[in-house]
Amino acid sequence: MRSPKDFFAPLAVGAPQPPRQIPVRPSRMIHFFDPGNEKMAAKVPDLAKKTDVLLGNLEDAVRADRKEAARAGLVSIAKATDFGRTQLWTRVNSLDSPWVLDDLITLVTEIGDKLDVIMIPKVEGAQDIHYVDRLLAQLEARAGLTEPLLVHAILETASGVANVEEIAGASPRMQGISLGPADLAASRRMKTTRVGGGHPGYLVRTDPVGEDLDEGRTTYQQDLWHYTVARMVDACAMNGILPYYGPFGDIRDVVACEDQFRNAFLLGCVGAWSLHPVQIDIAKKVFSPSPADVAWARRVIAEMGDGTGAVMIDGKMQDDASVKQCRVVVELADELAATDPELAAAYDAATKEIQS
């Protein structure tokens, strides 16, 4: 364990000063693509009008015989773009496979100065983000890189979540932590083989009337990645970085989509991965707050003064507490209508409504 003093020391001579704080930028939804696939690679400069992440991934979803054309398709896909406000991250090939090292020299190296975040698949502890810590520390050096790159990991096997503290903690440079509910699934050997979302015989039932064991009962079902979206959100609020839901897979299910990208919007979550055009509009819609609950916390705000003691809004109580729940909202919709003029109209238009 590094010295306390020497925590935001770079790790290696003429690397960047590491972050003493991890930027707040927009970032509902991380939009998935291929930078292998032409197809999609021509639509990536549409895609970053409308997003606020944009991730040419390399790792899962791309083949292994076309791993090294997606690599190069990202490189060239980077050079090529203005990405405007929206980030540009990669999701590199985990760390016990054979394209991880040339992953990291060449994306660092040749676009580093373009990439913001780096996603690291399967994290089993602190020790995969101090080696990833300071093998970057080394490049960004190597290609003069004036500002850190930002390491995201994902949350995705058992030994993982038991250590996910330590992993939240690891690095200044640590941006986020995502749940990767497949991978982690097999790690645990639940029994599900969906990419996400609920489960109907993950459930529980109301008590029996009578002696029939079947009649009127209502079933409920539940969330089986309550536990480890709470833990993780913990583990990213103690150490000043961002939680985010991963992926969905049922494409067409937009509903669905839209309660489990809520459920975990509630719990702390900022964002959420979106692998379809589809999921890009849910989770832009989910992740900001509605106009009417800015309005509410707004005027909640107001009336509470200096933020002390306690008064009566509509019947409902609020004190200090409650102001420290409305700032969360407040400062997460000033960010985003900062940057979505329609938002911000949104939100002024039901602040006036609520105040007349």
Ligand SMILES: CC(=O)SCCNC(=O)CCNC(=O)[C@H](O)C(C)(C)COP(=O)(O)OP(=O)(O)OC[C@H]1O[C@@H](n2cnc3c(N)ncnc32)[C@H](O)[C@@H]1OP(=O)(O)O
The other form holds:
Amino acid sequence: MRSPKDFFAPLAVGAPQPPRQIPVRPSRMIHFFDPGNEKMAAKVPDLAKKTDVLLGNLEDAVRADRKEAARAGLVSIAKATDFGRTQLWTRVNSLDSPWVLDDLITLVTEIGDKLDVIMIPKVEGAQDIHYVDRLLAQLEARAGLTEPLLVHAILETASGVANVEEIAGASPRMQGISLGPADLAASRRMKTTRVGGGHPGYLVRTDPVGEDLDEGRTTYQQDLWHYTVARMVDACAMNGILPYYGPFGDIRDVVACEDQFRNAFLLGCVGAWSLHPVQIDIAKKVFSPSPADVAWARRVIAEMGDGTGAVMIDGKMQDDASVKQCRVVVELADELAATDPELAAAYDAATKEIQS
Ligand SMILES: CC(=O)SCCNC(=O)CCNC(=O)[C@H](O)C(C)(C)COP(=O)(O)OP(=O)(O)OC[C@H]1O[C@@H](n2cnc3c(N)ncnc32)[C@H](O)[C@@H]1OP(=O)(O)O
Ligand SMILES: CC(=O)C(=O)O
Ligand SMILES: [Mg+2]
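Instead of the form predicted alone shown above, give the structure for the form predicted together with the ligand, please.
Entire complex below, previous chain first.
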């Protein structure tokens, strides 16, 4: 355990100062692409104009015999592309794999100045983050980087979930955590075969109305991921880092994808992964507060004055606590609107309408 006094000291001579705050930048969708896939790589400059985060994936979904090509592809793409405001992230291979050491050495050395965040899969506990933390400091020092790279963990092992609070606080580099429902299901020995989303067999049923146990009993499908997402959100909030829902593998089912993303948004997540271009706009819509909610929140803040006491607005009691919730919505809306004129106009129009 490091002393709190040492927490912000660089872990290698010549490495940049560790961050004291995680920069808050839009990250409604983390869009995955395989940098070794020429068709996908060709789309990167256009995707950079409409995504918050582009992530060059080197881990699962990249075939073993394409790992080197993916790594080399990411280096070329990062060097050749102007990403504008869009962040560039990568997901390296897992810490027990034969590729991860070369992934980290190559990427930090070649494109450490272009990368914002390195996603680490299959994190089991704080020890995994400590290993990456020190190695990154050594590589940053050698590459002469002036800004520290941030680290994002995927929550996709049973022990990772059991240790999620210590993972979230393991390093000042920790930027956030994503749910990894596919590997997590396997690690827990859940009996699902899907990548995220629900399952029709996971349900509750209303009580029987008479002797017939089959008659008139409605069933309600439940969310398999509620417990883990809620726990991840708390672990992130208590450590000042950002929680994300991960992938939704049924690309065709854009309706259920939107539902799953919205559940995560309402529970506190700031974004989700998009695996296919059709999921980009879903994430953008869901993880931007709605104009109606923003207008309402602005009205509550205005009517609550200094934010203390209680008032009635349209039959609903508002007090110090509801103002805090409204501020969360308005702060997010303002951050997103600052780089999105269309969203800014929609928020202002809804605010004018509610005032009239
Ligand atoms: C559990 C986990 O770890 S999840 C994270 C790991 N998984 C991933 O990263 C998967 C990323 N996504 C993909 O590999 C692909 O989207 C697939 C395999 C799911 C589907 O790919 P395809 O069968 O090519 O889909 P589809 O035919 O609808 O694609 C349409 C076009 O979009 C492109 N495209 C598809 N996905 C992406 C993407 N993620 N980024 C950029 N372009 C993409 C295709 O190359 C195709 O291009 P074209 O019109 O020039 O031919
Ligand atoms: C996201 C991920 O890697 C998983 O679900 O396994
Ligand atoms: Mg995984």
